[in-house]
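This document starts with one chain, in the form predicted alone, laid out as structure tokens.
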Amino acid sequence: MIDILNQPIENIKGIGPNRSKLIESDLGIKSLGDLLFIFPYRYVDKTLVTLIKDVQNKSHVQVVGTLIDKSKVKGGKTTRLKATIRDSSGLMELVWFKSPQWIEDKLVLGKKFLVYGKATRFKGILSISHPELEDYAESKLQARSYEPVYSATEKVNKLGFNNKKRSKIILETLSKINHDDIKENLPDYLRSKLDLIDRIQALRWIHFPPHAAALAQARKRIKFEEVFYFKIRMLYNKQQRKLKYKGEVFSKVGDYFNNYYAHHIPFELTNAQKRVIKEIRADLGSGSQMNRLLQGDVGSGKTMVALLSMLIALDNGYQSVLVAPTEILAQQHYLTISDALKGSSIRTAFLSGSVKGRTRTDILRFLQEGELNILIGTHAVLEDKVNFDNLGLAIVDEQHRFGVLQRSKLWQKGRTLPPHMLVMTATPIPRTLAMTVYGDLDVSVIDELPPGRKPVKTIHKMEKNRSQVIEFMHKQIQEGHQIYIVYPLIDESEKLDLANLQQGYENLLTYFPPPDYKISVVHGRMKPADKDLEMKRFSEGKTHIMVATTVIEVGVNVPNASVMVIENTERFGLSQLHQLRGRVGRGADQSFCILMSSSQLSVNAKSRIKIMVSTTDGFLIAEEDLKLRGPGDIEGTKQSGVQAFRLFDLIEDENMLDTTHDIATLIISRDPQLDQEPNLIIQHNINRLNRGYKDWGRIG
């Protein structure tokens, strides 16, 4: 098996060392296994013959006709070969602009040919340029099937590894291999229950399906295999991790939690918050290390859940740390939490790169001696010099902005066992993505907003309505509110973005002239200190308007800001628009989000704007975003492996995902170690994957 599938393609007859280097660099095909497990992206149906009268313009067709004429036509410096075929319904021209002599010799008048190619109609004449041509008597039309078409590059085609050559090599290889070369990796009981064909048959039919039903069976088998091994491997590894990594047992909920919960929470918790806290409490007392993802829309109350979780840690004698990706967001968490704990004996501290000197020295000392209960900060808390006395809970906010290596540093800061981990995100994650990307975490969702919160009104305005928008902004400022104006960002290194923002700022000065109006400007190319100063001025109410790029997407909480104006809305994705809208609506007053765009909008842009105007439900928006953009474009999924599926489609195959999730969960619950006889084949393949071996069937 290994010898055949790991055979370098340079050893294949007709490829050789020179071609193999280009094929590897352009197509990622290094071995025979790569060649077999990179599938066609479409098929040509060679089972159908179309009458000439039914041929549509610019369509790939197969026709059968008798050759009734051929001639050479001179035009300028070139000569083209032209032939005419006829069937019972009409005539069609065949054209070769560069024709070797053997083509002309093959064109025998009165002979019947099988012709395939892309038909075009010019001045009423139907023709195919450079068609595939076969003698009808020798074509064996009845034995024909769907012919595979593979992704390629012009360089590879020119070098002689075109679709025809590739298909021939794959066909020859598939005729030689057997079940010993392509071993079955699904238990018999599973294939029988789900009516799945065996693995080698699926491989043969995915490349050369004899009919549509065979192709459907091959796709079903391969898709299931992809998502099944993705899912069950994740669940199995999660189970093994729980057995391997014990967690500190937080056995009680004591005075710190109970006193705060009973007397100091300024509002009634939502049912969603209560449910999530119960899930976290169960994890913390289980004896296994908690690894939980907490997702909730902007303003849903994740920080309160984080604080209550820290109080449970403190009740059990453990310290907590909360890490945020930016100083602004970390500072915001610190102010919120320290204000909530004002008057208590709980000691909190803030640590970032800007905290230096004696203050930093004292924080590190108090932390190590156990005098500090809660540390809140940026990446600075991950440094080796930051040591805890007894860290029991680590919370990471906006976790997709931290790398795995950075998060793993928190694991090493526990005294004897790794701390419990709670990762939070305000980016709503579609259910299907959560089941795949975050399948190795337990997921908690806060799916309701605190009572009394007014939904943000979202309005779409075009450039022609600019004067109305300016008038509305004046009115809001007169009423004491503040305004964000956000410009899109293609790339911070591009001058276009800065020029766009700068031009917008200068235009604003004509409508909001100083000294009556004050405007802050924030963009990614500013020094961090200058950026923080501008954000601080705005949050303190010293400026009326903040003109910014998307750097304000996360980390600014200004309850007095009631208007978000988003310029060039068509250049933003749905989730990003929703995140930006979440910057307003944090106070008691009605807030507004104004989506500015040109009048020339693509269908996709119109769809995004329509969704934004119609709903404020972040999870609904995330689902729609997934449908519009696909999983590969959703932030954070590229490094997670979602794009690695070759055939399985997260949107199209959602039902299969649900089925596979249920099957994998049931198998693991009944046989956690996968060591019962029918499941040994699954365990074997998961072990191969975990050792980093290349499994030619595991596409995910």
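Residue numbers count along the first chain shown, from 1. Take the two forms, superpose them, and find the largest set of C-alpha atoms that agree within 1.5 Å; that set is the rigid core. Just so you know, these numbers come straight off a predicted model, no measurement behind them. Compared with the form predicted together with ligand ADP:
Core-superposed comparison between these two forms: the C-alpha position of Asp87 differs by no less than 2 Å. Taking 2 Å as the criterion, Ile470 does not count as shifted between these two forms: its C-alpha moves by less than this amount when the rigid core is aligned. Core-superposed comparison between these two forms: the Cα of Asp188 travels 2 Å or more.
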Second form
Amino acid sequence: MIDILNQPIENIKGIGPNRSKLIESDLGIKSLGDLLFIFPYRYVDKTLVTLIKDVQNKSHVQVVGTLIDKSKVKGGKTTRLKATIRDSSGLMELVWFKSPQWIEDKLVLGKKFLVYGKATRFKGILSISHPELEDYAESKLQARSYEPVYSATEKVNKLGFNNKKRSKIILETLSKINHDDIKENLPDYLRSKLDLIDRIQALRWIHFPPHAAALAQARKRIKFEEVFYFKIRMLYNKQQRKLKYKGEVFSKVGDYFNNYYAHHIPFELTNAQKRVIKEIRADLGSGSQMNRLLQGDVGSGKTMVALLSMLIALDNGYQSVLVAPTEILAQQHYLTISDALKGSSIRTAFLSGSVKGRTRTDILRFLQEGELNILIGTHAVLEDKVNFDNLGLAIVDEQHRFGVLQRSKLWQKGRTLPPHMLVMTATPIPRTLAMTVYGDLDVSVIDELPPGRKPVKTIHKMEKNRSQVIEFMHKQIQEGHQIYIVYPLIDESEKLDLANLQQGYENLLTYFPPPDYKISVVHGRMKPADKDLEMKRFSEGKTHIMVATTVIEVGVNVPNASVMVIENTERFGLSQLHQLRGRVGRGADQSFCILMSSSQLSVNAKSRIKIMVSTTDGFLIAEEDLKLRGPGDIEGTKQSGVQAFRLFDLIEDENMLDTTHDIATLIISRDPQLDQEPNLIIQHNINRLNRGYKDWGRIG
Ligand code: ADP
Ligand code: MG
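With the form predicted alone already on screen, would you show the form predicted together with ligand ADP?
In what comes next, the whole complex appears, and the chain from above leads the way.
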């Protein structure tokens, strides 16, 4: 059997090696299979015939008319061919600036033609330049349909690989293939349940739909296939991973947990916190290694969840480690947690690059001997010299600053089995994205803030209102509060941004002069140690104002800071603004976020600001962000394959995502190995995909 789909297009008559090289580099098309699996980006509807009187200026139309006149018009060096057609409603001109003889020959007066092209109206005269022209026959019109339009480049078009040629090759290929070339990859029961057409039919109709309903069916089938394989492959792989990676079994919840839970938590846990802890407990006892992502908006109380999880590890005789991306965050965690455990026999320690000498050696020794129960620190805990007696749980805070490599270092620190992993993030990710991006992690969500929080009041101010803002800042400082002022920092114009921040700082000095006022400055060009020092001064209340770039975005907790002023708000993305705003509103007093911007704003910037002013709900903001930016730009999606979807659209097809999620989950739960007869086809395809085959196992 010849493998038609893997045939290089080079072999096609009229293409050859040179053309095919350009086609590959410009369009990514190398084989006939590539051609079939790149779909039209739009269709020309040739089922419709428009009356000439109804033709709109600058629209693509199809009209049927009788040729009533033709002439050659001389103008300068060139000769134009002009023809006029008439239907029951009016007249239209057809123009060719360069006309091959065969067109001229074809234009027989009195004959009826089907004309297609872009109509323009100039000085009241309707015309189409270089129209497509065909003899009109009623029967033929009935058979006409949608014509595919493929995206292409000018260069490729000029080579003769234009839309017409391409469609023709595709049509020919489609006529040659059968079910051996394009194997069905969905079980029959699924297809009949969801009313999906078969794969080869979908492929035929996606290129050449005979009518609108056929196109809709083809799209539905292909989209489903894309998202179904995406989803079920993740679930299946996750399942396989769980079978492969055993985890220590934390079978009990003991005194450490129960005692702390019953007597020492200074507040009632939110329902979301309780639910998440239950989920974690189930994982820890399951015998498989936990790989869980904990998503919770800023201030939702993830630290408490981390602490309680570590107590479960302790109850089962295991050590825990908590890693944070910056020294200051790690220190904050250390303070919170050692404070919470004061009076207990639990031993905690802090480790970072700045912990040196005797202290360090002691920590490392105690850790190895099992004298230390909980280690909290920065990336320093990942170093090879850091050895545990029996690490059972590793928690990573603010995961988006933490790479896969670093995570794998933690994996190796278990005694025999890798430790259970809990990764915490405050970056809310829309539900739809979480279902795809984090498909191979289990996800827990804290979707509820502790009661009694005062939502941050957000106000938009233009540059011209700056004096008001300064006055407001003075008032807040008089009341004993502290203030953040944040400047954007975008790589390409780093210098400019820095100058901007410097300028802002200097202006600020005139309004808040020393020695009465003290201002901290923190930006990305500073040494980490200097940065930490400045952050510390601010968090200890030694300075009034913190002027910073987005380096302060992650996790810092200064409850006394009640105002966040964001400069050049228009230059920030929504989720970044939300993270920044999360730095305030952590104390008992009302907090404010002031969004400064110029008065000339793009539509997009305006909507971002409007959303920020109207809600503090991180998930809602993430959803809006997704809508404004599209999934491609959202953090985490780059590696996820979400962009590899050809037809499926995360935003538009949310319903289908839901259904598919349910279906895939059901299939996996009933047949975890996918080795029951009708599901074998799925298993087979997943395995091929896992091996990275570029075959036509799936679309996308
Ligand atoms: P994040 O999820 O941003 O890490 P934290 O864990 O820092 O949030 O919690 C923010 C604040 O909320 C802390 O001061 C913490 O003690 C407090 N907190 C956490 N859970 C609750 C709760 N259930 N009720 C009241 N306060 C809580
Ligand atoms: Mg936190």
